[in-house]
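Just one chain follows, in the form predicted alone, and it is written as C-alpha cells.
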Amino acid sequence: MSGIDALDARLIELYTAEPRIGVLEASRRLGVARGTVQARLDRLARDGVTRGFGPEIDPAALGYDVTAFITLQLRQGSGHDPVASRLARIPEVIEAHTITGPGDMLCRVVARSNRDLQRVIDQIVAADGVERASSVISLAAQIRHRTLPLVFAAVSMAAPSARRGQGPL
C-alpha cells in the first residue's frame, strides 16, 4: 500500500461519522471533484484500508448487555484455525485472536446476562480443541473500538505537514 494522505484521512473521517453520505455530498463537503472522491474510495477499498461502510451494531441494543473476554488454552496439536472455525459458529463470539502469553486465543463474547454467559462459555469449552477457558467480565467500555485516530497518526507519520491547517470536519 502506498499510504494515505490528508484528503484520504478527511474522507475516512467523513464516512466514519456519516456512512450513508453520498459521493456527491462528500465531494461538496470536502471541496473536491466527485470523481476524486469515488477514485479515493475505490483505492482505499482495493488497498484494504477500508473494509466497508456497513452499520455499526451495538450488541447491548440487541439485548446482549454482558461483554466478556475469554482466554482459551488449546489442546496441543489441535491448531488455531480449526478451533477458530468452530468458535465462528457461536454467534456470541464476536472476535477471536491468537495471542502470546499464558493463553493461546483471546475471544470477545457477548451474552444476555451472567447466566447466559455461562451458556456461551459452556459452548466454547465444548468446542473440539479447547482445553480450558478463563473469563473476565467487562464492567464498562472506557474506550470503544476505534480506528480513526490511527488514520490521522498514519498521515502525520507519513508527512508531518500534510494535515497542518486541516482540522476535523
The other form holds:
Protein chains: 2
Amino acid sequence: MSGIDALDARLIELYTAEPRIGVLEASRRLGVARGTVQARLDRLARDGVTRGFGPEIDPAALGYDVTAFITLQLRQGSGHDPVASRLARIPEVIEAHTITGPGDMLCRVVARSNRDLQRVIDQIVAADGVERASSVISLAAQIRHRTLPLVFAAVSMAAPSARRGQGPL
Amino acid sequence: MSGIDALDARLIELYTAEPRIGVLEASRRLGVARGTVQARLDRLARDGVTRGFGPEIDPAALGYDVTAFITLQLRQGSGHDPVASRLARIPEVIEAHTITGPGDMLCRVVARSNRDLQRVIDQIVAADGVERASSVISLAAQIRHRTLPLVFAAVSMAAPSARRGQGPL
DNA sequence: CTATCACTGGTCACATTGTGCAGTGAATCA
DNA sequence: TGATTCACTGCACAATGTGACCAGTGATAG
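For comparison with the form predicted alone, produce the structure of the form predicted together with another copy of the chain.
Okay, now the whole complex, with that chain kicking things off.
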C-alpha cells in the first residue's frame, strides 16, 4: 500500500499546480536536494500512486459540452464484459463501472449537445445485452475531479512516526 | 471552440503514452519540426484543450480501495452551492455534479473500506441541506476514465478540409 | 498580388538532466 | 554496543534539451 509522507504530498501538490517544472526547480521550491525529488518521483511512479503525468483533456474544449451519467440494466445471463467492450468502442463513453444496486453498470458519457446525447444513448442501448438505460445530465460540476485533498488526508492518516528513515538532519 | 487536427491528436496520444518526454523528442517521434510541437502544445494549453499535465493520483494506491457514487436529495430552498462547499471540505468527495432527474446532486467518493464508506456517507448526510443519500458502490472500473478516443473523434468530426494552414510541403 | 500563417531546418547560449559517488544521521537488529 | 540499512545531502560530469532566434517555403485569404 506504499504510504505517503508529507514531502510526497507537497511534491504532488507542487506538480499539480505547476506540472511542467523540472526536477531541479521542484527541489528548489521544496528545499530538498535534487536527488531526493528524483527518488520520490520514481517511487511514487513505481508504487502506482501517480498513474501518470498525461495531459488532461477537457472535453468541453473539444465541443463536448454535455456530460451525463447513464445507469444501465443488463439482460440477465449476458455478462458485464461483453457489454463493456461494446461500450469501449464508443468514444463518447468516458468511463464505465459495474455497480451494486438496481442498475448493473454506470457510465459517464459526453456529447456535443442534448440532441447529440440522444445519438450516443442510442448507440449504448444498441449494444447487445443492454436492456434499459436511464440517464441523468450533469448541469454543473460543483467539484471537479480532484485528488489532492485525499493525498493530504492519506498523509495525516499515516502512523504518527511517519514513514521510512524519515529524513536526517 | 478551438478545433483539433490529426497532428494535435497524435501529439496528445504521444504525451498520454509517454508524458515526460521533451519537446525535442516529441518532434522526432512525430516527424515534425521542434517549433511546431512547441507551438501546438502552447495552443492546446491556451485553448484549454489540455487542462494541465498534473500527476494523476490513484486513490487505490493510497489505500482508498472503495469507490462509490452517491445521489443526494437536497432540502428544497437551500441551494446547491452551500452543500457543494460543505462537500468540498470532505477529502473523500472526489467529484460532485448537480444533475437532472429525481436526485439533485451526484457525487463520487472514495473510502478505505466499506466500513469507512459509512463514515464518509455520514459526513455527507450531516451536511446541512442534504435530505437523503443513496449510494451505489463501484465493483470494478470496466472503462477507466479516458479521453483519447474522444480526441480522435473530435478530429474526424472536423470539416474535411481540416483546420488552418494545414501543413506546407 | 500581397499579407498572413503554419511549417521547416538551422543556429546560439544557457539550463537541466541522468548518473555516479562520498558522507551523514536515524532506525533496526544481533 | 556495533554493524547494517536507508533516506537524504552535496558535489561533479557529460549529454541533452530548452527558449530564442532566423530565413525560406507553400497555402490561404483579402
